[in-house]
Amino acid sequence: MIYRSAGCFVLLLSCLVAIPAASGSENLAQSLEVLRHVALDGKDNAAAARAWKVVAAADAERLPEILSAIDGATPLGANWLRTAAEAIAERELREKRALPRKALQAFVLDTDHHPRARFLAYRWLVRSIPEMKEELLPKLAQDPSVELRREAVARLIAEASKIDAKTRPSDAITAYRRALEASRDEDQVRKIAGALKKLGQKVDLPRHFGFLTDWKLIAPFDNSGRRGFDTVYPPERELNEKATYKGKTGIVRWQAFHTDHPFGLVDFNRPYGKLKEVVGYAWADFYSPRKQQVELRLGCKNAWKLWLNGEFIFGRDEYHRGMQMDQYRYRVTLRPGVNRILLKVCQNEQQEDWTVQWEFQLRVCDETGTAILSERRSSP
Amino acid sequence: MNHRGLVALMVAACGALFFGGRVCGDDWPRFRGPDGTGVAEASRLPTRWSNVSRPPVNIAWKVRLPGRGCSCPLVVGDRVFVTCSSGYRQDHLSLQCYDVESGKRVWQRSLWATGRTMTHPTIAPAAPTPVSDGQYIYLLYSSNDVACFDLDGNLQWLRGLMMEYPNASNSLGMASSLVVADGILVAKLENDSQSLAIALHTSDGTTVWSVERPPIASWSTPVIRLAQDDKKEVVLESPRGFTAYDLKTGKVRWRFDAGGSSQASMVAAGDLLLLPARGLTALRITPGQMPRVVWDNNRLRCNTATPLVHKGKVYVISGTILKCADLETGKLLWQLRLKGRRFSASPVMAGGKLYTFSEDGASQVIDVTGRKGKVVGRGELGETILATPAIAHDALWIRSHQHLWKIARRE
């Protein structure tokens, strides 16, 4: 439950009204609670603005407490807290006063805290004490904060690149492999994979990222006038790999499709040709050893809809505005055993050469981008 | 009534010249400056500047920006503001505040994006230009995060509109700039999917009204105009037409079905509206009547840059050609080929001179007071310019890809 009950929030607002009678510590604690629970519709803004002033006026020693309040805060609450904390840090740094180094350092290293709040603390520390970077980064290569991890990986890449690959190839390979194991961001992985390739090493990128590479495809269904996006075709009602249906131009049936693209690209144009005004479906079975929360991350420049185990996750009616890895992220719960992932991918009528693509990439990972692999996954 | 509401009431009671705020004559408080005209009447700007010559010419200062963006700088009082986005995922959204004299940063505030931040590589989530009413500054990012700060960096309110409208996004990025009047802030969130416009109370960010918009991408900025019946209306442009809504209620006042530009914005000029449609169309709006076309001219086609109107003439940049036409008739008066390949920044004007900015960082200063336009100056920064510059304090304020520049006479 992200938001607490309305009654609880009214109580917090009442506390805020009583702030003048409370002590400084109580004021701060009450104000932090108000900020943590700011909801979406703007109705909490007036109370939040009053609470923000209390928090932003706090002593720098209270920064860890303020950053801790970001743990479990609503997205808007986190931003209220961030700006207040930044106002304090900015004030202290401008006045050339020291931030609470030890407490912030402990905060950075405490992975129970919100990854983003920890990265803020890291940046303040490094800004005021640059040598902290070398002290902290060696501890952060496996960090749950993607931003802290990214900094640590950059350091590992820099270290690997300093090794003379001609005279010490195995050391260079080991160093790059260490960087690769820690890296989660596409640009860093590409850089590392490129260096390893020069050293004669292969990198299984789909496995590293958790791209699904084995699919069943069925197409084409009709998308004339872009009406196919909202048309419920049989695969949305049943997943039966033996079934045949009437498609746009004849009988259609499921066919297996394996992609060996390094970034898991599934291109409908390959089996079906460069069709226009069509709908295709892609189905993958993901075997999970247990019930677990994962992220489904999709990249697609066509209109699409996504289901997991028959439950609609999200859909997007946009064509050819661009595609990138992890363009869309959805947190879902996998059940033990087989999980059925179904994706509908629509192609429209545009004829420009940049509208040929009818494709997607989808991966399963945790919130840091670490691949979560199906128990039954084919080799590359 | 809370403090913000009281302030808004006092400002309205004072009958401030600018819609609902205390913008001073020398401020540049929004996209294309006061009232969105792109014109600063009394300004002593240099006609020559360079960062590629040694020594640099007429560059008062420059600061390296901590992030990307193509939003325009604002100048309010003695401060200049610019939004940025940074981080590998461009999900750190910031507002930077600098001192106009020294270029020293006064403060900065940052938010985490609560919506998608993917954009075309040439732009960034910090694409929509903020707006100020002279007391507060209102921000919008491509992630549909909306925020209000006072001029000292105190956060007043926040909205995360992509959490409320999860398909209101564009994978190329959203870029329509905010407009404000009479205590109402209007954000145009038009895209191919969940397309809408939303009006928010400037006092606390709560919703005044929202309307569905045609599901097609548009990056143009709305116009708020005072109609002849003394009601303010906000006009929204889409490739599927133009619609005016009552500013207070969101009720439709009129429609005009000619498809507009998805990028260049319309311009209000007296009782005319100049629409980037059929080339350029001049529309006269009379209350209770259908909008009437006064003229249209398909030779006045706009691309990305918004037209500029000044002293009975209208200026458009078609491709790389600057064209000047008569405002009353639409007749083409003269044209001038500009140096540069593409023009995303809209032209601005001061002291009878038009300032143009090509994407490759080259600027031309054109004297438009004669029978034909004449290039009388040039500027060169050596950096990509997509944002429309500001004019204030006898200086040009240019946001390039990496820097914020103050261009002012040094002699």
Second form
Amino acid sequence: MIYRSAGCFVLLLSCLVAIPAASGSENLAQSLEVLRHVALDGKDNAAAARAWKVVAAADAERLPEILSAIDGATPLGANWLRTAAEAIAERELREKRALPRKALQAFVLDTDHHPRARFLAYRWLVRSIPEMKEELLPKLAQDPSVELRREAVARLIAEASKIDAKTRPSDAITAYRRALEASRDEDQVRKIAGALKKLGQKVDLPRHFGFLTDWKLIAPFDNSGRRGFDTVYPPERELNEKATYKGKTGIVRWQAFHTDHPFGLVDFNRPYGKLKEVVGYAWADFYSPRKQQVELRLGCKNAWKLWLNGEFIFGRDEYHRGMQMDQYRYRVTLRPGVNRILLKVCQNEQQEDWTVQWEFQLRVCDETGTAILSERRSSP
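The form predicted alone is what I need now, so please give it after the form predicted in complex with the partner chain.
All you get below is the one chain by itself.
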């Protein structure tokens, strides 16, 4: 991840007018290496500041080289490199000097480079040469960079919206379907799905996003005094769908639950009622054809803990601070065959209307947000 703001960068950029127009190749290469390895402990800041001045003074022709240095850089190092590159580009754009068009265009289209660096190159190109937008975007609809893909999808949506749906409905449907296939962002998908609905088309949003819709639920266990978050209840020790346990108010057992919510929302209130000071567990089996790295993306406004195949992934002991899609993201490795996903969701004692929710949504996807589907999945 490249962090976008830091006080030291603002200070350095404010001194840009004092930076000379060029720097030697050897000094540039050495300075790039210094910036690539800046650590978070702050010990390298003095050396990084000196190196930053050298890099930021480089000629615009060196921009692809500077952007390439972001590949494999430390998170803080990538930030130093990004701001140096931006300083060069802003200087050239302000002075109305040409940027290295062909080299930056090749950089944008090379998916081996860091996605954020590629987006920077794209942004500079379209600012300096607006027609580059139409030249590049048709090639980026399936790009691994979420930012570049978003730009390409926006173009596809705009093209689809220009088609007269009354006289050319099939063309409009085809255009919106093409946009949907490329889209990964919730707002864009909602817009496309809405347009397709008006054209009489159904969109399987859970499948598009990779939301898990089939679960086994068990509840309620006790969460009095919010002690349930750290209490190890039986589902954390074993996953046995035939087992019964002593719950908060009596014997509890697993029950099948299917959500038909378009964004995969699993609401414990539906089978159990609007309970307070309780804990519930949700268990889903995900079948993978091979060992593969994926992201588990969770949305939840309750306190929760997450496990994969018995291994604890993460948890947050806080309540009712808002919920959104992909609120929490964790990169994990699935094993071939069945993978057991277990989620613990706690409800606290608050009685206000806005604390009623006892729910979550969880999806499996790759780092671009492209759905990865279980080999066994119920039909919509």
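For the two forms, the rigid core is made up of the largest set of C-alpha atoms that agree within 1.5 Å on superposition. Positions refer to the first chain, counted from 1. All values reported here derive from a predicted model rather than from experimental measurement.
Core-superposed comparison between these two forms: CA of Met325 displaced by less than 2 Å. Positional change of Ala47 between these two forms reaches 2 Å or more at the C-alpha, relative to the superposed core.
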